[in-house]
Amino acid sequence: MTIMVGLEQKLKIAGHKLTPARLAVVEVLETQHDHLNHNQILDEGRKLYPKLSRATVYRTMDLLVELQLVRPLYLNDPTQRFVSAAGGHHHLVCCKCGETVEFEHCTADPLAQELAEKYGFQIFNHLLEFQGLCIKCH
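That one chain, whose sequence was just given, in the form predicted on its own:
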């Protein structure tokens, strides 16, 4: 899993205020290893800063996406979750029960290099998702 690190410093470099509420959101993202949605970020953030508002969570996540520090991820449900924008991110997703398995091994790097050369792209990261049936569902 690509862990989110240095978000506080990156926000500061980009010229954004580091309010206690924003710092709570950043700490949640940097310490939780799950793919959190807005509500989960809010719940965990309120443990750190009880005055954290839903609006602040949404605005902070929008800002982090705009700065390309995190990206939205939709697994097998309509809930928007967030992952680091750095590197690759890989999942197996069961179409029946929704089980999601994150895996590290990725052989897409040579393909990314080939595509970059062929089409003149500078590739920074990728998402790779395989959909099918888990062992319990097939």
Second form
Protein chains: 2
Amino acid sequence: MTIMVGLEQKLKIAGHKLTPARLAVVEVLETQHDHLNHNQILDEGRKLYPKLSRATVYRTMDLLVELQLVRPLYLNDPTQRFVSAAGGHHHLVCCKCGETVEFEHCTADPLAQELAEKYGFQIFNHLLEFQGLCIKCH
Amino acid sequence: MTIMVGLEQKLKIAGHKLTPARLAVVEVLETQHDHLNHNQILDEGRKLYPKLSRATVYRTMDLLVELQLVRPLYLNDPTQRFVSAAGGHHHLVCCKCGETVEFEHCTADPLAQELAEKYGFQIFNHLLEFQGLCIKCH
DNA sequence: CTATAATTGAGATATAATCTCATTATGGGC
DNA sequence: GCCCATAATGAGATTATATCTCAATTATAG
Ligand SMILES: [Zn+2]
Ligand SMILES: [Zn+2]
Ligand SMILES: [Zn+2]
Ligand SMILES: [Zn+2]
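Can you give me the structure for the form predicted together with a further copy of the same chain, which would complement the form predicted on its own we have just seen?
Complete assembly follows, chain above in first position.
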């Protein structure tokens, strides 16, 4: 999640303690790829800080979600995964084999504007996910 | 999921047996509201067919997903929920209180076309979800 | 009606998420 | 630098969700 820079700063500014456990989690998010789930964050985090506990991973991710630095996402298995909360997230998912392609070009922003006005929402980001069959599966 | 008509027919056409357990699940999907999870389908289904087992609910939903009559979705809790696979699904979700608004107008279709060509996907439907704060939470 | 293969239910098992509570350690105040 | 209040932690128990196993049942074609 290399887009996720300065998580440490942001935690501090928000008045939270910079404990080794949190720093390990944050380090993982900043250096590893996107879409990690709690277990993967735990495993990677323990390489940096072996005492790291599962509960702390869950708690730290809750905190980061609350601060809107990160957001949860489900792909093709029943675990919650995390991506940067900045900007949109765009997937093409194959219903059969689960292959996932990410794409960049997206037309959601004008719509976001419109919806924000219509419903009084303040919109930060979005997920646009297309389901279908990949080239190998049809 | 009142859009979901004729599930029964479609199961039969696809060569699957019309057992009372399946009929109960299908009846629930056709008469209750959207976004039910496995547990809710089980509870409702048992009102129609008390012997209905949890495993059969999971299996039937797997089958309906495979036949692309229904598709899974995660909202603000860790349970898989189901909506009609027809057309798109469009949400505005409040990160704080979880309030979910559904909207209709959507601009994803031209993009779907473009992506289908670019990546060789055959696209059936999509999910467009905006995250933000609802009017009460900001 | 019968044969057969698909389907089922019950419960065991596996995996994911949450909770509890005694212990530890950060960071502000001095 | 030291102390203290309080936030934060870790270990393990608990709960919730999902998957698997297998003997028994049953829908349907013929
Ligand atoms: Zn595929
Ligand atoms: Zn977008
Ligand atoms: Zn919906
Ligand atoms: Zn749409």
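Numbering follows the first chain given and starts at 1. A quick note: this is a predicted structure, and the numbers were derived from the prediction, not measured. Under this definition, the rigid core comprises the largest set of C-alpha atoms superposing within 1.5 Å between the forms.
In the core-superposed comparison between these two forms, Phe130 has its Cα shifted by less than 2 Å.
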